[in-house]
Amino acid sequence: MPWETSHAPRQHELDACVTCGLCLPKCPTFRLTGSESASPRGRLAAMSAVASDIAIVDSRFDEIMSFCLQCRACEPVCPSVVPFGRAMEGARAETAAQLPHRARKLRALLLGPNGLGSRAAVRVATLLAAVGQRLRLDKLPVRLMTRISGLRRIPLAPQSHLGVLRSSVGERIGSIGLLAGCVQDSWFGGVNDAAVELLARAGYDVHVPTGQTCCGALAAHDGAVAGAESLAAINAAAFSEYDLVVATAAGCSAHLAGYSEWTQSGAAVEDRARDITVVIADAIAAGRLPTLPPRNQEVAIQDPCHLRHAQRIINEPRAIVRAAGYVPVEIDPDGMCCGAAGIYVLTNPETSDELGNKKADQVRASGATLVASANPGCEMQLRTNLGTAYEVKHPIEIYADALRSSYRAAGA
């Protein structure tokens, strides 16, 4: 039997890929290297190979399919439909059971219930952060340091939203139980400030429930079966009674859209769940939300990889920016991977640095100084490579920040 867990690459997964090879010009890591086995086609071959006792869980294994950045941009091209996101975190799972090296375990660890998923620890995380930034430790030549330059300034005591109840404005449309996320919450508050805002005003009841834990999506994407299975429960309990399951960061949004693979009660979750940008572009358009008078300053919408590909949002951010009176500047017609891709940022450092560079470059291409990006690693990667001189905005946020300017302005 050459797998070892249940969320396995299943045949029908392989079967599906017809090797056209359309993925192939999608693919970011294909394009950097040229190499079969850096794309789509040439992983699914390597987990059919597996599959068919043709070769096994080893390290080159290992080395094909941690080279991928799970950005899924193969998707959305695939006339097959082949759902190689699912197929991947099944064969990160058999690496990771199958290969249990100690960096491993020691992610599983610290992406799991007792890292990001307890309080206590992201807690302790944050302060770090925050006294790293006041020491400026993002000035040393050390990878995990030099991360810190890509976050907004943390305080010391950041004020959590768990526990927030919101009421709506107006006439009532329904509850939304608000996923604070693990980081999101204390790391990008902002964001989560700006939700809890416009959800009311769009006539919602907003709660953050304080039963909720990490989405556990990077947990499932670097294979960490039972840390993923553990959060994706506690979080179906906890959202259980709310309308809509709303999250403010694309990759808890898309990771929420599958929650059937990693627990019991997760088709429940699966049906409610929400990207905030597609609430809150619905809330505009049904004239929930107001929109705002021109600004004439442009804005460049980067698109991340869970938003773009894995949901297929991509009209909403910009309904959202025009929304809020400024003009969206498409910087990357393909919506290319900006390189973060959760912890890929750490376990491959000169393909996501590459990748980054070219994210930047396209930025300042662009001639826009605010970006627009929905997704918190996406944020910080960028922050990174373009330096103090840019803006990096959820779309939620900017069109936040207009409304608040427009209410002031008309005394309100």
Second form
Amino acid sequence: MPWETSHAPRQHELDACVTCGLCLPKCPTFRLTGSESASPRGRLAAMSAVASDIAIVDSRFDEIMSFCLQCRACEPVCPSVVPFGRAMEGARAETAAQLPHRARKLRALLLGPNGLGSRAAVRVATLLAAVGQRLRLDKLPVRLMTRISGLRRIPLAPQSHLGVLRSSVGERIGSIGLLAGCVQDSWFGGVNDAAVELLARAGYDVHVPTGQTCCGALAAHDGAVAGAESLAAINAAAFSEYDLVVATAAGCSAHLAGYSEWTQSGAAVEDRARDITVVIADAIAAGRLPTLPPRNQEVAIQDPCHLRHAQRIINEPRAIVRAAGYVPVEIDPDGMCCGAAGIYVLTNPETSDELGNKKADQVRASGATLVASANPGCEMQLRTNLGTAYEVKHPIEIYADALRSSYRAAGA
Amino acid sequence: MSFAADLRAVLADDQVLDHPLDLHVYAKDAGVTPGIVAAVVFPESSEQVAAAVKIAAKHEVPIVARGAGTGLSGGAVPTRPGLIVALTRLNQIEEVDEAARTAWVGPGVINLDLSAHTMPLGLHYAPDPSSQSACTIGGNVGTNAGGPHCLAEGTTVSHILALELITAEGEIVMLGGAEPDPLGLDLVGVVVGSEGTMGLVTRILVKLTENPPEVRTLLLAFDSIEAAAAAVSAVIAAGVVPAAMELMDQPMIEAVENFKSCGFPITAAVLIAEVAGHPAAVDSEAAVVAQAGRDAGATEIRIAATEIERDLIWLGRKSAFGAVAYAAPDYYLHDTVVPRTRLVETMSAIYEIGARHGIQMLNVFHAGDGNLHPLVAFDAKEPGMLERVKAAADEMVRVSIGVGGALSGEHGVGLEKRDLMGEVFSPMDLDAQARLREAFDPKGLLNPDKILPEGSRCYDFGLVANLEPDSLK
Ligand SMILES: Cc1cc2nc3c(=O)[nH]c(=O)nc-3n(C[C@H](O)[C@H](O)[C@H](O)COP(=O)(O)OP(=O)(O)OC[C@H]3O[C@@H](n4cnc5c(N)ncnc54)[C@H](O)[C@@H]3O)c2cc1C
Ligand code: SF4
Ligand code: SF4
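Show the same protein again, this time as the form predicted in complex with its partner chain rather than the form predicted alone.
What follows is the entire complex, opening with the chain shown before.
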């Protein structure tokens, strides 16, 4: 048996590729290298080679798979609808299982229930990062610290949203369980503030259940199968009772949409999972949230891959920014990955930087100094690469800010 | 030194691949037949291409150029352990001359990227194969690629002014020139469409075409293929050469609608026609097309009123291939050309062949120039299916040739149609082609086994014996 795990690339997924090559130009790693081995078609060919016993899972296979950003830009253009992201998670599960070297073990630990999935561990990491920011450790030539400089100012004792309960304002539409997100909850609290406030205004009872944990996306992307499975099981139980399960980070909502892979009761989560941008844009379209007066300022739209490519959510962030009164401006017709890609910034720093710089150049060329990005990983990457002259916010924060100031103006 | 060690001596580590897994990855293009690869190199300059060619020549390893690998005839895969020269990193758009409407580009530039780049100048690169978002200009030169808009503009060969070529000996030569009709032999014409058998193209001077100030896109529905074909002939007879004329049959329309919902009428045939030019001209030309359609019995005629409507019509046409990939596990895409006047009878013959072999067929074609693209949708896992598909394919090509057509409209001969060359060309023709090829590649190292079947060279043809290789250079 060439494969060892139940998540391995499946024959029907591999057979779906008709090798047309239409995905190649959309793939960032192919664009950077010009190499078939760094392309979606090439990666599928390598998986097929293992599946048919022509090749084995060795260090070269690992390199080919690890170089993939898992941005899924290859999916929407594929005429044969190859589920590439799924197959790649399977390939990662295999390299993790078959080549368990030390670095990967450490990563699996960090990404599993005792790492990102543990509130205590995240709190310690957050405190360290906050202290690091204040001591200006980012001036040190340490990669991680440079990344921290790309964060907003991290509070020393972040206010977690876990346990928050807010009733709907006005007519009740339904109930929402909000996935706080491990990174979002600690470092980007403002996004969850905006989410709770807007969802309640839009007619939802909002609850951020305490029984939840990290969604497990990073673990799944890295092949840390056991971690991804146990995190998914915990969340499936914690979110069993709500009409909708909403995530404020695109990476999390995309992962929830594929939960049936990771836990038995996952299908029930999948059906109810929504990205926050979809729920808010729907509420605006239905008139349950107001459209605010125009303010003639431009906002550069950065499409997180797990929103645009994985979930094909393109119009919603623009609609939200427009409803906030701003003029959305396009920066990249292909929506190419900014290079953050979860832990890719740490595992493949050069490629990540190259893509991050390209994205920053696209933002600069647009002339806008406010950027809308619906995923914390992208936000960090943009902040790192753009510097302090630019502001990066989640589209719902931009909208919530505009809404609050319109109320203040009305009150005054 | 070993072959790979020799390559690494002149190229950086990230420019050479020879791990068995990488060699397997490079063993295929978009066609169906895999090849055998010895090593892959990624040169970043003409000099590096030349150096790699010299090393391969020294080791007598076959050399195969590769662009994006979207070729459908196995052109970019070696038949025996060969060196793949991936030209993807030669992707610079070097000089755009707005006044002369030309640009020097690297072979690795993606077709659609070039048009996007020159868009602000109101110019575009005219040949528009359906794979244009992915395929490279170098690959287009290799296969003499065509597309819907080549009806009025001509295929790739009409848009290439000059080429820098790395010869089989690893020398860098320049063919053609900026002037429209340079003196001497048309060597550019020899290289375009030669599928990497005459040398490796490293720089290309392309013609750019002015974006038409006005276009009108029409969609005409017919209740038979014959009626649609008659409309096509009537348009041409009326002296109008539309920018594009594309025909789709009912199975194809249904597949496309199922895949993308572009609002096409579900009927026996849909003809898409586009006229381009000056505002006054396009309206009268559109009127001619519409009249020809009415005379041929069109059941519906739409003229796109907005850019969005136009895009939707083209989305439908350009999704044809995707629709089939979406609907069936495997597909086989044919590509032959028949005289336009014999279109209808060829189509009936092709439907008959499909029915006899029990295979599902969908048709889309460049009706204006008689370029047929029957797509066969099948499941290779069904026992005996592949054999049936291949047998039907052979028959279809023979039928097209029988009515005076060509073997390949635009995808190239490569490996897949090589053995049918004898159906079109006499032994003497094949010999002449083999000699021409020898003139460029005396040792037979450039993409060997492609295009010409074995035994094409007949040494006892006294007639052409005095055509010595050197006299062609
Ligand atoms: C979905 C789809 C739709 C298509 N539609 C069309 C269409 O409408 N019209 C059409 O004509 N074709 C079409 N094709 C076929 C294909 O896209 C064309 O043949 C294209 O020109 C190949 O370009 P490439 O860069 O992929 O070249 P490759 O496939 O890499 O190579 C093609 C050939 O050119 C040679 N070559 C490549 N680069 C060079 C170079 N620099 N110097 C010398 N030789 C070179 C190769 O050795 C090979 O023989 C389609 C293919 C697909 C998958
Ligand atoms: S997921 Fe992204 S990086 Fe990976 S193959 Fe697809 S497009 Fe390329
Ligand atoms: S677009 Fe889809 S079918 Fe085509 S090569 Fe890429 S993955 Fe395969």
